[in-house]
Structures are given as C-alpha cells and as structure tokens.
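The data below hold one chain only, encoded as structure tokens and taken in the form predicted alone.
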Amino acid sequence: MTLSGPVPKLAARPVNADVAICGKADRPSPSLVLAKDKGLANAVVWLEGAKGGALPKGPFSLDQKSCLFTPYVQVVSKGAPVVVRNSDAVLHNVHATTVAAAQIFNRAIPIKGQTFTETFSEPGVVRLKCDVHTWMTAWLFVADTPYAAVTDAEGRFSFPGVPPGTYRLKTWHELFGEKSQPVTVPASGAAKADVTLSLLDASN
C-alpha cells in the first residue's frame, strides 16, 4: 500500500486539557504515517466475497494510554468482545460513531485501570474519540470476514489461507476514503496486490 502524488500536510493537535498528566506538547497528527518509500500505514484492507475461515473470536483490546488511543487503527470481528481500558490517571470517555456520525455509544471511563467491554453488531468503520481530550481519536473496522487487516508501518498486509478465486480487494483510509480493485488468488502460490492511494481517491 503506497501513497502517490502530493503528501497532505497535517497540523499538530494541541493538548488543551490535563496537561499535568498528558503533557504540554502538541501531538503530531496520527492520521498519516508514511514509510520512506511512501508505504502507507493504518489503512484497512479486506477481501469482499471470500468464503471460508472463522472470524477471530477476540477479545480485542483498546487502551487509552499516555492520553492516546492504542492501537490507532485495528480490525475487530463482528460480534466479538472489545475490552476498553483506561491506563491514565485522568477521566477519559469513549465516544463511538459511524463515519456518517450516527451514535453508537458514549461511555465515561474515569478511573485508572478501569475497563468495559463492547461488541459491534454492524460491519464497517467506527470512529472513536475522547470528548475530554480532543486530540484523542482512533478507528475500528468491524469485519464480517476473517480476511481483513491493517497495513503495517511499511504499508504491507497479508491474508493467510484465502481460498482460490477472484475477489474484490477493498481498502479504506481516513484521509483517502475507500477504493476497490479485483484480485485473483491462484490455486497454488501467493497472490500479490499493489494498492496505491492518493488525494484524488478522496475526492471521488
């Protein structure tokens, strides 16, 4: 997964609450993480139409640590438990919405070490934010397929055990939107797919 064309310049996010715990320094935007060769991290990739394989059962974990969500982007299975933790000695909340801003839940988590568990019944992208600390955001992709992944720091991804066939390889990134392309998995050997995103994708 690579970025082509101009690289967006993203402003740092000001730290404007609980500076005694969170620090005073602005936080760099986590929305764009690029390798030296423009490999794009934190893009969600999944296969549409691939059958077989069981969904990972979880539980999946999401932490609020050092006044950031960790991990920033992750895939969770539809219907599987997601355990949310506050590892900071400050009040956080977790406000979950769809990309279209429809409310999913909004829960306070005020005590260090406190956890709660949620499940997501609808597949798709979920936006997370902490309303107390406005620089804190994260994303979940609720998958109804085992063939879903997040690109690593070099922009790489893989799906083990995909049955042979031709599928739609779909990608999503918070800045560049969604893209789709065909991919054929042979009966033997591995398939390789090169995906390129750009600001033009986001405008379509």
The other form holds:
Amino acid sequence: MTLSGPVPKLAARPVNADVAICGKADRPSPSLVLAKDKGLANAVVWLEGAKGGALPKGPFSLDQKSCLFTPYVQVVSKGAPVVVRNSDAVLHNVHATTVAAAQIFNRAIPIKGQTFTETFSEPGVVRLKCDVHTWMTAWLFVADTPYAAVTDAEGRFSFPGVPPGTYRLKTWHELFGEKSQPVTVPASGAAKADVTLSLLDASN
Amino acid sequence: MAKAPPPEPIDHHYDIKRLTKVFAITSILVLPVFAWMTWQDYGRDWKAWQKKFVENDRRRTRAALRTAAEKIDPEAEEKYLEQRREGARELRHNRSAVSEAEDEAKKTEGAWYEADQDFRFKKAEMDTARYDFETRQKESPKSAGAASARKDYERLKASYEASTIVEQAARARWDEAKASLAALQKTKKDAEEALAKLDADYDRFQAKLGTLRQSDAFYFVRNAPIADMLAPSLKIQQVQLDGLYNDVNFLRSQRVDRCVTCHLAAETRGFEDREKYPQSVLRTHPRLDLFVDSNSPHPYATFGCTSCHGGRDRATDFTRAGHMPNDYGRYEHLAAQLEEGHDDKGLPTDDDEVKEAMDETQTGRWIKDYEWEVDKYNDLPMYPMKAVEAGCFRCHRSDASHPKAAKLDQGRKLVEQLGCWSCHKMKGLEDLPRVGPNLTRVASKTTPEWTERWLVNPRAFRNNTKMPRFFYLENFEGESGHRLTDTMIAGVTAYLFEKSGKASWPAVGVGDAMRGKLLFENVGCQGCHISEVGAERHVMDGWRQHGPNLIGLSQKVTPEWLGAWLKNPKGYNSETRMPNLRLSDGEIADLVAYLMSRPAQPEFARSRAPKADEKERDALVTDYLTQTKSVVEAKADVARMSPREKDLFVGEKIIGHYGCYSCHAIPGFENAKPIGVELSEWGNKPVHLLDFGFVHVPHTRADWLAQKAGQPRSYDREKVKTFQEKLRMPQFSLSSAEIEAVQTAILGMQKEDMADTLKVKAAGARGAIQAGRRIVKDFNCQGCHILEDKGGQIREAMTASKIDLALAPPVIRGEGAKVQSDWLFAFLNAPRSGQIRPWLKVRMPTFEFNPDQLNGLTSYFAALDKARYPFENRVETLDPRSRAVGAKTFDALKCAQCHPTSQDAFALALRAGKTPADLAPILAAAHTRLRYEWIADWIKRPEEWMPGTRMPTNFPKMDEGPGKPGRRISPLAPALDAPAFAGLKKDLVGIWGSEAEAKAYIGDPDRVTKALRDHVWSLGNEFLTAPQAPKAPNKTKAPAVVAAN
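Next block: the form predicted in complex with the partner chain, after the form predicted alone:
In what comes next, the whole complex appears, and the chain from above leads the way.
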C-alpha cells in the first residue's frame, strides 16, 4: 500500500506529564509511518466476503511501555481475549471508544505489571486513548474474518489460503478512513492488489 | 252443526273477531321487524371488531400453545419444576443462613453489651480513682497516699483505655453481623419474590390453557342472534370514570367510557405488530408503559380513553365516537378543487387525479371503509393523531415541560417563547419572564432610525428573531394602507423615545476583536447566543437561540451601551435573564470590539425608514379623538396639535391598540391589560363561535387555528372593516411543523372538569421537579449543560470552533445525589470560577437568582435523585483504619496523578508542564461539596454515573457470562503480592493484623472504595474530630486484648 500525492507534515505530540518515567522528548506523531518508497504502514486491510479459515483465537496483547501503546495498530479477532498490560510505573488508563466516540470501556491500570483482559464483540475500528497521557493513542481492528492484516513497515500485506473468488478488498487507515476495491483470487496462484491512497481524496 | 258462541260474561264494545284479525295482521307485520331488529343488533359494527379480536387472540394463543407443546412444553414444565426446586432449596438455604446470621447478631450484640458494661464500669472506677487522686493531691501532694492514689488512677486509666478498644471492637463486630444479616435478608426476600413470580407465570399459562379448552360451540351459541341476550361473551365493554365528567350545558354527567368495546386489543400485550394487525383498532396501545395498563400512571379503569383522546365517551359507532382523521383539511381542499375545477393558483386540475388523491387521504379511506363523516353534533371530537398530545395538557398544565410528549412540549415552548401568553391569557402560563426587552430606557441603547426600520420588518434585521411582524401585513395593503402603516410606526417610535429614561454609559477601552472572538467562543456566550447572518429560527430544541442572534450590533447599539450591558446586564434592565459573566474591563473591551465587528443582514441596510403621512396622521388622531369627543371638538384639537404632539398621540394609541406592552415594559402602560382573547379553555370553544370569514378551511377548531397561526390576518380577507375592527394579531412566520406544535398546545387548553383527586399533584417531589424545570427552562441551563439527558448545545459551537469537549461545561447527572444541597445553594447563589475545575475557560455565570429560585433549584436536583433534602448529618468522625487504608490505596492507585489534592498541588502540576485540560477535579473541596456516600459510589462505578467519563474504572465488573449482572471486583488484592507493593503490604498488614484480613479488606470493592472516600473526605478538611492516622502497633494489639479478657 502506498501513499501518493503530498506527504502531510504531522505535528509532534508534546509530553506534558510524568516526564520522569515517560521522558521529556516530544513524541513524533504515530499517525503516518512511511517507508522510503512511500509504502504506508499501520493500515488495516481485509477481505470482505471471503469464507473459510478459522479466526485466530488469540490471546492478543497490548502493552503500555515507556508511555506508548504497542503495537500501535493491530487486528484482533471478534470475541477473542485481548490482554492489556502496563509495563510502566505510572497510572495509565485505557479508554476504548468507537470511531464515533461511543464508550466501550475505560479501565484504570495503575500498577506496573498489572494486566486485564477484554473481549470485543462488535467488529470494526476501536480507538484507544490514555486520558492521563494524551499523546498515547492506538487502534484495534476487531475482525470477524481471518483475512485481515495490518500493513508492515514497507506497507505490505498478504493473506495466505484465500479460496478463489471475487471479493472486495477493504482498507482502513486513521488518516484516510475506509476505502474498498475489487480483487479476484484465481483458482491457482496468487492475486496481487496494489492500493494507493492520497490525502487529496481522504474521507476524514 | 253450528254452535253459538258462548255469551260474553260482561258487556263490551269491541268486536272479538275484528280484533283477532288486527292482532294477526300486526303480528305478521311485526315479525319481520323483529327479525330485522335482531339482525341489526347482531350486525353492529363493534361486534364485528370484537369477533375479529377474539379470532386474533385465539389464533395467537393457539400458535403460542402449539410452539410450546411442540418444542418446550415438557421441557418447560420440567424446567419450571427444576427451577422451583432450586429456588426452594436456595430459599431453605437462605433461611438457615438468615437464622444463623440472626444468632450471630444476637451473640455479637451480647458480647458488645458485656464489653460496653465493662467499659462503663471501668470508666466509673477510673473516675472514682481520679477524684480520689485529685483530693489527696490537693491535701498533701507529697504523701504516700497521693502516690498510691496516682498509681491506682493510672492503672485504672490503662484498664479503661483497654476496655474502650474492646468495646469498639465488639461494636464493630456487632455492626458487621447486622450488616451481613441485612444482606442475607435481602437475598432471602429476592429469592421469595423470584419464586412467587415463577409460580405466577406458570399459573397464568395454565389459566390460558383452560380458557382455550372451552369449546368453540359454546362460544357460538352464546353469541348467536337472540340467544345473545342471555349471557353473550361479545358485549359492550364499559367503564365508569369516577371524577371525570361530560359538560352537558349547565349539567355535569359522569363519563362512561366504551371505547374498548371495539378496541379490545388496546390493553392486551401481543398485538403490537403493525403488519400482522394493520387496523389500529385491533392493535395493542403503543405506550402501555404510560397508558391503559393497570400498572401505568394512567390506567384504563381510572382514565378510560376519551379523557385523553377526546371524543364521545359512550358512543359505539365509528362516526359518533368522534374519530378525526389527520388530513381532513387536505381532503376538503381537494374537494373544493374538484368542485371548482382549478387549484389555488387558478390552474385547471384533472378530476380523476384529484379524486384519486382524495381517496388516498386518511379521510378518503375512512369514508370508504367506515362511512365516516363529520359529526356536526359533537362539540368535542377526538384530537387527530397528529395533535393527540393535546390531551395531556388538560391535566398537565401545571407541569413546566412535557418530556414524554414531544410535540406538546415543543408547542408549549413556542407558546412561551414567542410570547403568545403575553397577549392571550392562558391559565398555567402566567408569571413567566417577559419575552421582549424592557423599553423604559430604549433611548440610551439604540436610535429612532433603527427602531423604525426594525418595526417595518424585524426579520430583515435578524432572520431568526422571535419578534413578530405587526406592520405591512395583508389587511393593510395598498398605497393608503402603507401610508397609514408608516404613520403608525413613526408614532410608536416617537412615543418610545420621548418617554424613554435617559442614561449615559462610560466609554469602553480599545479592545482586540480577535481576542474578543476567542473569549466569545470560550467563555460560554454560545450557550445562549449564535452570531450567524441568515440563521433560521429554532425555538424547538434551539437552546442556542435563547438570546438574540448577535449580528448587526454596530447598526443597533453603541459600544458604550454594549460594554455597560456586558458588565452588568441588570443595570440596564432589572428583569433581564442575561446573567453576569464576571468579565473584566479588558475582556469587555475585547468582546465589544468583536461583537461590533459582526456582520449585518444586507437587506436591513437597504431597507427604508418610514415617514409619517400628515393626512393619515390627522385622520387617525381624529378617529381616536371622536371616540370621546364630538367631531367638531376633535377637529379643533387636531388643528391645534403640533406634528410632534400628533406623533406622540398616535404612538400611544397604537401601542395600546397592538398591545406592545404585553411583551415589553413601556412607560405609561404599567397597568394596561393584555389585548388578546383568553385562551385558557379555547379547546372547548364551540366551533360556531369562530369567525371563518371568507376563507376556505374546514370548519373544525384545529383547522381554524392552523389558518390563524399561519396567516393571522387572513380572516379579514374580502371583509370591509374599519381601522379599529381590523385583526391585530402579528405575523410570527411559523413553519408548518411549528404550526402543528402550537396547534397541539392550544387545542389542549381545556376546562379542568375533574375531581381534585385526579388532578396532577404539584406538591412534594413532583412539584419540586416541575418548579425546578421551570427555572431551568427560563434560564436556559440546558444551553450549556446536558441536564436530564438533554441540551448541552454549546458543545456544537465548541466543536465548530475546534475546542476540546473536555473543556465543555460539565454534564449534570445525579447532581442531587452527588453534591451537598447547601454547597449547591451557595454555588448557584455566587458561582466562583476555578474552585473545582480551574482549567475550564467557560464560566458558570452569576444569574442573581432570588432565594426562592435558589431553593427551587436545589430541591429540584435533590428530588430528581431522591436525595435527602435540605439537611443532612455532616460526617465529622472517620474510622481511623479505613482512613489509613484509604490513604495507602489512594497512593497505590495513583489517583493524584490526575487529581490535584489541593490548590497548591494544582499549581505544582501546571509548573511541571501538565496541561490543565488533562487534569481532574481538585479534591480539597470534596468534603465541602460532595455527599459523603456518593464519593464511594462514584469511585466504585464512575462509568455508570457518567457514561463516557474520563475517570477510569478501577473496580470492573467480572464477566460472568451473558445475562448475568457481574459482581465488581477489586484488582488490588492479587496485586498486593507484587514486589512493588511490599511496602504497601507491610503497612496494610500493620493496620489489619494479618495478611488474610488485609487482603480481604482491600479485595472488597465496597470497603476499599469507602476507605478511599474517607481519605478524600479528609483532604483539606479542618472539621474532622477523629484522631489522626492510628499508630499501627496499638491497633494490632487491640484484638489481642480482647482475647486476653
């Protein structure tokens, strides 16, 4: 997946709390990570309508380390356990909402090494925020298909074992919103799909 | 052989033979009449509906039964029995637990009593020893006696102190036993109730089964013609409504409601499906939670149907019951087109198309299906469904708003805010705040030129204004009409400025419009004001249009006036609802600069100023003078008066004529009476008393009203009227939705002919809520705050200005349970910024509420949450252990990371680089502001108190599978073993004596949140009388002493 057109400059996020643990330096915005050839990382890609294959069971994990959520974007299966961990000696809270800001949960996690487990029953994008440290954000994509992935640092993704057929290849990125394009998987061999996004037609 | 008839016993004058014939013929004639009558009775409409309902009901129950039998019947019964067994077992178990707990409570009470006695004796002994010691000490301080007395005293004192601890421990155990007993008793009661419900469900199912097994044949026989006079199951269903009456001219008769004769399904659940039961008569009432159902606030047996819906209570015929379609007006309109062959614009219409359109209306379908017609003899037909909420108003007039009747609520808001009540007296809507500004000092605010052009057409200046248009309307058309209008406007303006008090306002400093803009967006102006050229009017749900649209001010007012107004609104107009935002002079200068720079509507700049016409003015003056004088005298007066005098005379008369003083305070009209017709009981006004003029609208109350509200002067069309006779109601430019809402409100204004017991109670908690809602509405609290889940519209403006919603005015939810009433009173009386959320730029303004309003608001919030009001015990002693644990837990949970514990801590956090918006309320004020119980509950479940709050949940609910509520857990107990918490663990074990006890305490969300609460309560609290945090060793020894005793 690549970005075309102008590359936006995103402001760094200042660290304004618990500098003793989180460090003083501003955090670069995690919203846009580009490879040299403008490959777009941290985008979610999934196939709509592909049947077969089992949903990964998890457990998935989400860590808060050095006042950052890791990973920044990940795909989790619907109904599968997600273990949230605090590896810092400060209070974090994990405030999960839908993109439309409807509350899912808001849990305090004050103790270093503390974990809790949540499951997500509604497929779609979940926005995570730490209200204590406002620069800390992350995204989950709750998938009800096994054919869902996050693009890697080069902007690449792949789905092994897709049954042949024509599907809609859907993509989501926090700056570009949801897009889709058709893709046909032949009876043998692999299908290749290139997705190009541009800020000029960003939907949100 | 012919035999002579026997002789008649007495003489008579009639012929038996002839009579026999007459009888025979008559009976032959009567027979078909009888058959016809029976058939007519058998075939009454309502019977058909009842039959259909019975069919539906049987079909539904049979289907339910079949599925039950097929699928789960044996299982269900088995399950029921199993559940019942389990329930009974649980109950037995509970009972024994309860009796154990009772024993335990008795035992611990005994132990406490013993300890208490011991403590008292010890105290007495100690007191004796002290006295002994004191007297000896006084007599001879150095004697051996004194020394031994001192020793005795000290020994007994130690023993007394030990007994204190024993007593406290025993009391704590007794309290604990009582608490666990209460909890168990509740569980037991719940189990009993659950069992009873299970039984009731089962019995109901069995009963239904029984009815269904009744034979069909029996049903048909008892309802067959003629036989149905014995004991039919199809019969007229009626209910007598005690305390509700029909007004039969000079006589009141009791209401007897027969609607469910046809509407049998109304009170039965299970017939909601619109597709399955397309006719509403066969459907369940859509709001059984509010109406009809015996558990609803308006049960059928008390209120029937007609007391809300209107209509004739005892009719069983469709038309005679007073059913009213929604679109009768449109139907009649189409009918007129059909007759005339053209539409309103005179274009020819196609007859077939018009006919088809007529058939498609609800009216058309009713005529076809039910032979519906307007019942001329029914003064009070039903409300059409579009205005059905009018029925609520009859009783709920004294309520401040109608949250469950949206259209009525909107209509009422319009009637209140557009000031209908100012000219038309309406019972229940008196004593509201005046809707128009006070004009007693208008000359110090604006200019005559602006006023004249404003009067010509207020909407040219401000498109969304609530001020209606009085002039240049249809009954003053033409050249002469306009000349007369201009003369009136010039007169009114002259009068207003002549009588106006004079005032001058201090100069305003030079401000910065950009800074003013930021202030306007941040400080809270936008909760009540917009500033948008061309905005549409939104009275309904338009909290941000509570105050005027702030455009074109530079054309209207001077900067000096605006500055003085912002500084102290009540200084200019003592009755204004505009609050004081406590702005500094610099802020005022900036705001004035910004507001004066806001654009104006271009059409106003182009509008022309009207000029008085001499001839028209003379005619008008003469017209008024001749009401009290002869024509000759009047003419002489006119000749003598100067033009200025004439203008003032005209102005005074016209202000009186149009009743301007009803909405505006105007000098010289302090005691004038409103000019409109009283509308308090307009909903009962006979239709024949309404003047429909030459306008084609159906002759119903609703249609007359819609026409009047939309085109107030239209009933003057084609009429020849003198100036005095012409209609005076101004043009409010209502949208069709607004007209429908107003219609609903006004139609609902009916006679309150009901027994006092049925009237809406305006006292107690209900009264407090209504009175509070009145204040909330008048002062537009919901412009800024989300209150009762409504409003908070300022958030829209903040979003548009890209301001973080975390900085929005707080959501008010559970406020009564949350804050202390006396704090709330003091806060509303004199709000100060920066006490709780110093980071907010938006300010709670000073409204200068009077004591009644302050009490009204505090009791309103308390009543909403069923909180104690007004006084409550102040907690001044805290359990030292709980408080100590609280302090430790407060640190462990890192609460202070967001909550500054004092103003100093807040300042420190800012210096450390924290953004104020990331902080949480300062806790030093908690003990003066919050209710003691509430704090613990909030800490336990913030997401239930305030969905979406940034306060995270520390005590989450366990996931115990679907349908189960899930207990809350404390994650602290397991965390205690982590190496990072070795210190905390040591402290807690020190307080509690053993690790198990410490873990049990900290693992119990109830106890640990109470401990946190006790700590929060102690922050900055100088009223506390309890000793400071205890010394751990003393306390750990306490149980040991008990054991030794």
